[in-house]
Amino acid sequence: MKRALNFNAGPAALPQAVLEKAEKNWLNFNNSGMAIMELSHRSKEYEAVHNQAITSLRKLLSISDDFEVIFLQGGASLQFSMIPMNLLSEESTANYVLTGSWSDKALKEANKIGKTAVAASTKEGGYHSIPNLSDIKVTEDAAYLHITSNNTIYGTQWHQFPDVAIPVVADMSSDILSRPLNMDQFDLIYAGAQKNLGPSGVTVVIIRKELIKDNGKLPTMLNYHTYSSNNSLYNTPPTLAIYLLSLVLEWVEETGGLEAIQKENTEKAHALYAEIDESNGFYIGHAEKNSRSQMNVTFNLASEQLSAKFLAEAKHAGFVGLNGHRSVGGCRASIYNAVPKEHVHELASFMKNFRLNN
């Protein structure tokens, strides 16, 4: 079978090696006579998968024992509510940096829980960039500072992170595992799996243990303490998604770890941005150069008609998922870890040929 040229923003491409290994074990996992999604989440076979996924994530991201790694459901969108419910008190203010639609949605949910403030924003400028670190102003009673590390819709990404004297919370749904991280810069990281971690259905939260409180007023399933005290096994977790996540983490290790992944991601992004920059305005990149994402390359053409022609011809050529988000239009190539660099170079060649012919 010829694999699709998949540039979907999420659910996104998974490594072919991961899919092949899952297929091989699909009907008979570890000689159990059952598929992984048929196993009890209390069985020793599944428990080994569960714990290995946590161990692998700790190793790849150099996560110390100061942090808890937990698996949840509900996507990053549920975390928009869980974070203020667990971290925000009546006496404090949640601070948010607005860099795109998802940070805006996170703020709206926090507004339902307690007091909030905007510490910095590029909304008025159309979300073309990430704010300068010096422009971030937190309130004196700040409970935490929330950022979205990569903005899938607008194609911007943080390349340096805030250094503030309050907990830093980061939505890393679309760029976790794409580069090495200094975990000391963060206090809570959360990510829906469906970009770089695995399939949709599981959400990873990495939280500093001192932030986990046993708040008896919270609903059980919205309390981080429930998950940390039960190894994320208080109820039935998304076992198939966690199994595939564990295989993705194994693949990242076999690929050479995050340094190797970052190097390849840089090469892939350069191939597309070079075509945009050399097109003399034929392709118009959305993000300012110092804020460009290595995960989502967003651009427009001179007219809606030309953009539509580009997308139609790209679809005919076998490219999938190049339409921009419905809220902004245009074009977007999502080039997460599992998108082969050969596919990215094919896209760059297509873009060049389309430009020369039009």
Second form
Protein chains: 2
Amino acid sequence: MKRALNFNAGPAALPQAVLEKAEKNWLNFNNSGMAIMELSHRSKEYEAVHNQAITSLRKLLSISDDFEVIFLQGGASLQFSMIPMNLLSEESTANYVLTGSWSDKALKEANKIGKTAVAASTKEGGYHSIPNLSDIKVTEDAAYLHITSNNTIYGTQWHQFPDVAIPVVADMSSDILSRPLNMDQFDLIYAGAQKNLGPSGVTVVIIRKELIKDNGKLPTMLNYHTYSSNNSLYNTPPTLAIYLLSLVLEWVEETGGLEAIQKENTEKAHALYAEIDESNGFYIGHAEKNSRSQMNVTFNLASEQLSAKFLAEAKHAGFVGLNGHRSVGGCRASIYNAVPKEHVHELASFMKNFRLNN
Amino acid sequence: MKRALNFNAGPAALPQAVLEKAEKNWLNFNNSGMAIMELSHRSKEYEAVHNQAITSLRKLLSISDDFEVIFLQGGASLQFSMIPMNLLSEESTANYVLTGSWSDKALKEANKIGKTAVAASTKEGGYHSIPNLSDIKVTEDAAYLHITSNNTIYGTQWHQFPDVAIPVVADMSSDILSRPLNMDQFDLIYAGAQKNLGPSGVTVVIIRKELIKDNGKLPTMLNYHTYSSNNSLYNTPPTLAIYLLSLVLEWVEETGGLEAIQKENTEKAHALYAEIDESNGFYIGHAEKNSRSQMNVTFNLASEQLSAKFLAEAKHAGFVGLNGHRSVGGCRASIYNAVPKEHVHELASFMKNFRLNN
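Alternate state requested, the form predicted together with another copy of the chain (shown: the form predicted alone):
The complete assembly is shown below, putting the previous chain first.
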């Protein structure tokens, strides 16, 4: 079977080895005579999968016991509300750095919950870059500083992180596990799974234990304490999605962990950015060079017509998902962990040939 | 491969035909070179699956255009909060009928949102039955009446529904699609998928359009309007779970629809209740006869020791999931749509033999 040249922004390509392993166990998980999603979430067999996913994630990111790793549903979008619900009080202000549409949405949801402030923004510049760390100003009563570590729509990514005296909350939906992290720099990391972690339908939250308060007034399902005190098994979790997540984590370990993954990601991103830089303005990268994302390479061609021609010919050549986000247009190649480097090099060649022919 | 004798309460058995179809398409959905969960949720291929699931559900339940069919995450437990958030005002009271642990939890969550009242309860009797319809008393300012159509833990089920002048909200997580419904009797039906609809990780809400208000103060992801105005595609839905749901719905259609499913369910439930009734008190059914569930058959044996012996021997004989809920103990056979009648008859035979030998 020929695998598609899948550059989707999310849901996105998954490692072929993961899909094949899941297929092998599909009808008969662990010799149980059942599929994984037919097992009780209270069974030993499922709990082993669930706990293995937590253990793997802890190992890969060197997450200490100061943190809880929990699984939720509703995507990053539900976290936009849960974070202020759980972390913001009437006496404090939620601080947001605006680097794209997703951080903007996160701010809008926080506005419904309590006081907010914009700590820095590159909105006026068209979200071409990440702010300088020194330009980030937090309020004195800041409950936390929220950042979006990678911006899928604009193709920008944080390459260093704020060093502030307040909790740092990061939406890492689109670049978690793409590189090693220093967990000391973070207090809450969250990510919808459908880019680097697995299928859509499960959200991972890594939260410093001291931030978890048992606020009984919150709806039970919107209270982090519910998840941390029940090992994310208060109600039925999305067992199939967590199983696939566990296989993706296993694949990352087998690939050599985050250093190896980062090396590969750097090579993949370089292949495309090199073609953009060598094209003398034929391909116009959206992101400023020092803010470039290794996950989403966004670019335009000289005219809308030429962009449309590029996208049409790329589609014809078998490339999937190269259209920019519907809110900005243009082109975007999403090259998450599971996109094989061979596919990226094929795209770089295609771009070069298209340039030479147009 | 021998399929397990799976009587799990949820996540539960899925139709073998559904698992096999998913397996066949696993690595290469629709000749796309991608798995279903690698497709963009904005692609035509995925949207066709998404819309087919909605169309099938509308057809099976004869849902008119007066209703929206939406897909959410978070299970029925999140609906316990979303329902009062969306339907309750400061001037109205949420009315609940208590028939078991789940309706009790639904009430507790509503208490955090606004005013509530208990319209009827069988808690004092130990949740052995469903109240008489004539015993249900709603407040004058009732926003809605909430019922739990089937009670998995206690093994009771509503066999007729309240005829009241206020919206009727029903948690049908454990018996949706087990029998035909008259949708005129309902205004909001919700169900976590993991019993009769598919894997865990997707929740179905069928809501009368006139109940949907665009309350901008609500968190976006907790507002039904977000889902109804975006065809449940505001953010990334759990695409794999919805795909499996669509296959389960197709299977129900192919099985002959809800009349055929009901006939089979009646036969399956009868096989077990007949053994209980013929056992002269060896097996003691928890539910009163006129409140018996066709989905969850709950019973005890004369002593805890005998129950434990029964469960141990059943497990040894290959039966899975017969333990009662951890909150009540005893025995429970969950016989949702996908549990083959042959498996139920095997269990009935096992129960008879165990009785004759003990």
